[in-house]
Amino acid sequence: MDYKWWHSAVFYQIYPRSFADGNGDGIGDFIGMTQKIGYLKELGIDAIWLSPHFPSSNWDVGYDIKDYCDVAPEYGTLEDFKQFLAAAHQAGIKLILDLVANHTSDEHPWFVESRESRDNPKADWYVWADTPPNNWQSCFDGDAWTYCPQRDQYYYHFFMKQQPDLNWRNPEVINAMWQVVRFWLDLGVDGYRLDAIGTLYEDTDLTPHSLPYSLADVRKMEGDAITTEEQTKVSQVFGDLFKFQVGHPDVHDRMKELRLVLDEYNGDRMLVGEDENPDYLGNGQDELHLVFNFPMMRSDGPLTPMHIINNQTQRLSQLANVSSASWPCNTLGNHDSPRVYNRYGDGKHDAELARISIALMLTLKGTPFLYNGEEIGMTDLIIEDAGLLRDTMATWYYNEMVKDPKMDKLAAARKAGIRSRDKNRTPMQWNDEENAGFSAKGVTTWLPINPNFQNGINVASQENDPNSLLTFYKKMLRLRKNHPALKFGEYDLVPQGNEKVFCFTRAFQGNALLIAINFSASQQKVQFAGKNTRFRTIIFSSAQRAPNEVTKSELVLGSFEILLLGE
C-alpha cells in the first residue's frame, strides 16, 4: 500500500474563536493562534483542521461565509494567515480548511446580486420557487423557504435563513467553487474538510414529507427523550423529516470532480468529509480520501468493550468493500458535540475513562481526530442566561419554547444552554490567571470561560505534571509515533471472554503489537491463547508496569488499565 502523510497524521481541530485571543479583543485570532504553534509541536500532534476562518455574518460563527477568498478581520488578514500556514509548516504539521460548500452567507455578494432580479447573471445560482414547493424544514431554525420580496420569491436553506444554498446543478457555480479551492490550494493548504457534503443537491422532484412534525416538534421530542428507545425513535424521526433533503447520488459526481482538483497538486493534498457514508470514498481513488467514523461517538454514556468491538466490526467490512485501500478515520468530539470528558465519563471516572478515550483513537486502526481542549479535560459549561447565548439554533430553540406561556424562561433557558454548542466552544485554558490566558485580564470574552480554569483544566498547572492528563496524552501521541505497527498495523481482535476488556493487535511489517484496555474500576483477568501468548514484553502500562517486563498469558489488569505489549 501507498502510505501518504495523512495515513499517519494525527489531526488537532482548532476552533479558531476560541484558541487564542493574540491582540486582546475577546476573539481568537491568527496571530494567537500563530503563538501557540510550539504549543502543538511539543504536543505532537501532526496536521491542524481549522475551522472556517472567512470573513462571515456569524449567524452560525463562521459557517455563513461572505468571502471565501480572504480572512475574517476579527482574526486578522490574509498576511496574517500565510504567517500562520508558514509558522505550521515549519514545525513540520500540515493544515486543512473548512470548506462550506453548500451555502453561503446572505450577505454574500453571489446571494446579494442573486436577489435583486430575475434576471441577473446569479440569479440562477441559488435555488428559488415561486411558492414553497413543499414542506421541507430548516435544520437550524423551521420552515427551508424564506421569502424575498425583491424577486417576490422563495429561496431553500437546508440551515439558517441567513444560510441560503447554492444551486449545484449551475455550472457556473460549481466552477466559482473550484476556484475557491484552488486559491487555497495555491497558497500551500494541505487539503479540505468538508463541511456537510451530503446536503449538495436535494430531491430533483422537491417531493414533500409525510411526516406530521415540524422541526420544532422534533427538537422538543428530542429535549424529552430518556431512553434508548426514545432517543432512537427520535433519530429515526430526524431523519425522514430530511430524507429528501441529503444524500444525493449527484454529491459522487462534485467529488469526483473535486479529487481531480486536488489531484492537480503536488504534496498529497487530502479530503476528508464530514459524512460517515464510506460511499463518499468512491472506488478507494476517486473521491474523498476519508470520512469519518461517527458511529463510534453514538454511545449512551461511557463507552464499552462490545460498542468498539461492533464499530470495529462493521466499519472496516463497510471500508473494504470500498476498497483494499480505504482508510479508516476515528473521532469522539467535535466543535457540534458535547466534550469527550462529558460525553463519555460516568462523574466519578471521567479522567480514567478520558485517557481511556485517547488510547482508543491512537491506537485503533485509522486517522484520529482530536479536538482543542481535548488534552487538559476541558468540559462542557452549561449557559444558563440566554442572552450569552452564541449558538442560533440555542437562540432559536429558546424562542420557541418561551411561546408558550407555561413555560418558565429560567427553565427555557437552561434547556437551550444544554442543547447550544456554545458549551463545547467556550475558550482554551491556558493558566489559572484571569481569562484562563485565553486573553488578557480584564476583556470581556466572546462566550464565558469554563470556572475550572482555576481547578487544574489548563495547560500551564498540566504541562510539568507527570500524573495529569495532558502529560498522558504527549505520552501516547509518542508512543503512536514510535511504533509503527499503531500508524499503519491491521487491525485483529483478540478474543478473551471478559466482557469488560477490550483487546486487538496491531502488525505492520513484521512489527506487533498487543493493546488491552480494562473499561471497569476493578481489576481484571486476561488470558491470551494461541499466537497471543507471544505478546509478553510491556512496552506501555498506565498502571505504570516496569517497562520491558515480561508477563504471562495470563495477566490481571488493573483498573482502567491501558496495557501495551510488545513480542
Given for the second form:
Amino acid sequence: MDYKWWHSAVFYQIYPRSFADGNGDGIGDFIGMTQKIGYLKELGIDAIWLSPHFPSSNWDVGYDIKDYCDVAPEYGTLEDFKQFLAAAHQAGIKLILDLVANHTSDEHPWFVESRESRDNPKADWYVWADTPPNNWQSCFDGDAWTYCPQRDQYYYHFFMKQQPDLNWRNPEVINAMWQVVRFWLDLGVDGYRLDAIGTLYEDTDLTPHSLPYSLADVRKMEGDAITTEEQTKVSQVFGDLFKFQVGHPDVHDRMKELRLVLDEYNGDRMLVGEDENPDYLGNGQDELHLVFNFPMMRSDGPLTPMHIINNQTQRLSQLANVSSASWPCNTLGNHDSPRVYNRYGDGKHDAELARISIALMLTLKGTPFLYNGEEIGMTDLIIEDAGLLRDTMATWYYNEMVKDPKMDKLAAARKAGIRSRDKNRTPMQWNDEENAGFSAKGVTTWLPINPNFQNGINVASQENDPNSLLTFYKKMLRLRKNHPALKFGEYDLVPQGNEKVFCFTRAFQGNALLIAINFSASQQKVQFAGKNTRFRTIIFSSAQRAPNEVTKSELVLGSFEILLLGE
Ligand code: NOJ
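Switching forms now, from the form predicted on its own to the form predicted in complex with 1-deoxynojirimycin (NOJ), please provide the structure.
And the full complex, kicking off with our chain again.
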C-alpha cells in the first residue's frame, strides 16, 4: 500500500468561534488560533480540520456561507488566514478546510440574484418549484420548501430556510464550486472535510415520504426517548423521513470530478466526507480518501468491548469490500455531538473512561479525528435559557414546543438546551482565570464558558500535572508516533470471552503490539495463546506495573487499565 501523510496523521478539529479570542471581542479568531499553534505542536497532532471560517449569516454558525473565498470579519482577514496556514505548515501541521457545498446562506450573492426573478442569470442556481411539490421536511426547521414572494415560487432547503440548497444539476453551479475548491488549494490548504455530501442531490421524482410525522413530531419523539430502544426507533423514523432527500447516487459523479481537481495539485491533498457510507471511497482511488466511522459513536453511555468489537468487524469488512485501498477513519466527538467526556462516561468513572476513549482512537486502525477541548475533558454545558441559545435549530425546537399552551416553558428550554449543539461548542478552557483564558477578562463571550474551568478543566492546570488527562493525551499521541504498528498495522482481535476486556493486536512489517483494555473497575484476566505468547514487553501501561509482571500465558489487568505490550 502506498501510504500518504493522512493515513498516519492525527487530525484535530478546531471550531474557530470557540478556540481562542485574539482581539478581545468574545469570539475566537485567526490571531488567537495562530498563537495556539505551539500548543498543538506540543500536543502532538498532525493536522487540523477547521470548521467554516468564511463570512456567514451565522444562522448555522458558519455553515451558512455568504462568500466562499474570504474570511469572516470576526475571525480576521485573508492575510490572517495565510499567516495561520503558514504557522501551521511551519510547525509541520497540515490544514484542511470545511467545504459546505450543498447550500449557501440566503444572503450569498448567488441566492440574492437567484431569488430576484425567474429569468435572471442565476435563476436556476437553486432548487425552485411553483408549489411545494411534496411533504419533504427540513432537518432543522419544519417544511423543506419556503415561499419566496419575488418569484412567487418555493425554494428547497434541507437545512434551515436561511440555507437554500444549490442546484447541483446545473453545470454552472458545479463549475463555481470547483473554482472555490481551487481558490483555497492554490493558497496551499491540504484538503477538505466535505459537509453533508449525502444531501447534494434529491430524488428526481420528488417522491413524498410516507410517514404521518412532521419534523416537529420527530423532534418531540426524540426529546421523549429515554431507553436505547426508543432512541433507535427515533433514528429509524428520522432516516425514513429524509430517505428521498439524501444519498442520491449522482453524488458519486461529483465526487469523482472533485477528486480529479484535487489530484491536479501536488502534496497529496485529501478529502474526508461527512458521511459513513464507504461507497463514497469509489474504487479506492477515484472518490474520497476517507469517510467517518460514525457507527462507532452511536452509543450513549460507556463504550463497551462488545460495541467496539462488532463495530470493527463490520467496518473493516465493509471497507475491504469497497477496495483493498480503503482506509478507516475513527472519531468519537465533533461540534455536532455531545462531548466525549460525558457521552461515554458513567458519571462515576468518567476520568478513566475518557482515557479509554482516547486510547481507542489512537490504537485502533485508521485515521483519528479529535475535537478541540476533548484533551482536557471538557463537558457539555446545558444552556437552560432559550434566549442564550446560538444554535438556531434548538431555538426553532423551543418555539415549536411552546406553541403548546400546556408546555412548561422551563421544561421546554431545558429540552432545547439538551438538544442544542451549543452545549458542546462552548469556548476552549485555557486557564483558570476569568473567561478561562479564551477571551480577555471582562469580555462577554459568544457562548457562556463552562464554569468547570475553575475545577481543573483547563489547559494550564493540566499541562504540568503528570496525572492529568492532557498529559495522558500527549503520552498516547507520542506512542502512536513512535510505533509504526499503531499507525499502519493490521487489526486482529484476540478473543477473551470476557465482556469487560478488549484485546487486539496491530502488526505492521516487523513491528507488532498487543493492546489490552479493561473497561471495568475490577481486575480482569487476559489470556494469551499461540503466537500471542510472544508479547511480553510492557510498552505502556496506565497503571503502575513492574516490567516482569507479564507471564507467557496470562496477565491481570488493573481497574480500567490500558496496556500495550511489545514482543
Ligand atoms: C453538518 C455540519 O457538521 C453541521 O454543523 C451543519 O449544521 C450541517 N452540516 C449543515 O451544514
